[in-house]
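To begin, one chain is listed below as structure tokens, in the form predicted alone.
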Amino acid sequence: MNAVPLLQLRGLSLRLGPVWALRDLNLRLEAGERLALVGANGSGKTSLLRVLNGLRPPSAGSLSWRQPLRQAMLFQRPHLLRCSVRHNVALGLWLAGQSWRQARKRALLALERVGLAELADRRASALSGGQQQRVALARAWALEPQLLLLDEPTASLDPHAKREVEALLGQISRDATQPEPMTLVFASHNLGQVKRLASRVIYLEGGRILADLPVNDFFNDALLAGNYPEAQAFVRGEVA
């Protein structure tokens, strides 16, 4: 284990109006981990992702990360601009300091990575939902993030598009051509997807972490043997 984790939460809590969305979270994340966040709707998964991405400051406790840390986030529904597919990818690179020529070149490479190079000059709004999510993934990959955060990235897609995006996530997270392994933190209700992509699983309920286990243990004997009744109920499909 490295002396300095990629990121660490100590007693972190988040209050949204009268509700405590997150409560006293302690979490250490190492580079290269693939962490799945599971739990019922309203358990705190999206709130935790937004705190990790800096979109919401914690109300209490602390969040620290290795400096500098490049990160990107994918949402359940991709947020694309009303311009070409290539410009959607290139703009983030240009804002990060690349020349427009360099950004366009890197954007095309990223689109090739997700199998959309031939659609580079098409308007992003004309693409299917699965293609739009692949554009969003290309936009994130182009920035070479050390940490990629994903909030139910395949939930709104049809089965074929889900398989395509999930396969790309698996390839990108294990891409040996990148300077260092990418770390994934993703929320998902799809337990099959969690089994295929995650190396570690956290079960959240009421904004608290009730289980934190390696993926094989979460779906096997350790969950049954341990004191994790809420997580067991979720895995059995008794919690929506």
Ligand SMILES: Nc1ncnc2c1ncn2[C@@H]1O[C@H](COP(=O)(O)OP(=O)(O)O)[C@@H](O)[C@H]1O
The other form holds:
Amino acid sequence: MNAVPLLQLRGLSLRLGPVWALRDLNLRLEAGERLALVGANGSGKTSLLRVLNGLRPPSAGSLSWRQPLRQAMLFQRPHLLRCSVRHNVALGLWLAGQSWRQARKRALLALERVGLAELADRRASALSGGQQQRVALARAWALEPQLLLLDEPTASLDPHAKREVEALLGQISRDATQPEPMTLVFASHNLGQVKRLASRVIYLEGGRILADLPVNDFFNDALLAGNYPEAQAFVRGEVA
Ligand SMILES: Nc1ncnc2c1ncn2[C@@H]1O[C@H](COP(=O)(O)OP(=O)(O)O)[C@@H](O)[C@H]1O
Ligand SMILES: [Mg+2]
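Having seen the form predicted alone, please provide the structure of the form predicted together with the ligand.
Below is the entire complex, every chain and molecule, led by the chain shown above.
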């Protein structure tokens, strides 16, 4: 096992107003893992992603990243700017310090990667929801993140677009041309998607981690029944 984990949480809790959104989380993430966060609405998935991204400081406990660490986050909705598709991707690179010329060049490569190069000069707002999410994915991927955080990235898409974005995520996370495998942490309500994409699954309830298992163990009904009854109820669709 790598001596320095990509990320480590120790006794981390997060309080949002009156609510403890995360409670006493311990988690160690190694490079190359594809971690799925599952649990009912309000269980803490978005809160955990925001903490992992550094958007929210923990209220208690600690969080450490391997340094330096390039990371990017993709939200449920793509949050594109009112300009061209290519501009949207290039801006992220320019903000990260690249020259505008270089940013525009790399933006086009990233758009080719998600199959949208021919729409590069279109207004982003004119694209379908699935295409917009692919633009957001290109924008994140162009930054060459070592850690990619995704909050229900396909939840707002129609079934066809869901499959497209999911397939891209699969390709990106297993890209053998990268010097280091990308580490993925994604929240999902779609258990099929979790099976297809994840290597490890965390089940959250009330801001606590109630199960943290390799993906095959997580979908092993007999194992869950004995040790993780809450996770089993969730997998069976018995938790709203
Ligand atoms: N800005 C906020 N202020 C207060 N409570 C919040 C805020 N955001 C989320 N919460 C609460 O934190 C808990 C976890 O929410 P969240 O992380 O969004 O869960 P999930 O993404 O799994 O649906 C919920 O009880 C939710 O109501
Ligand atoms: Mg959420």
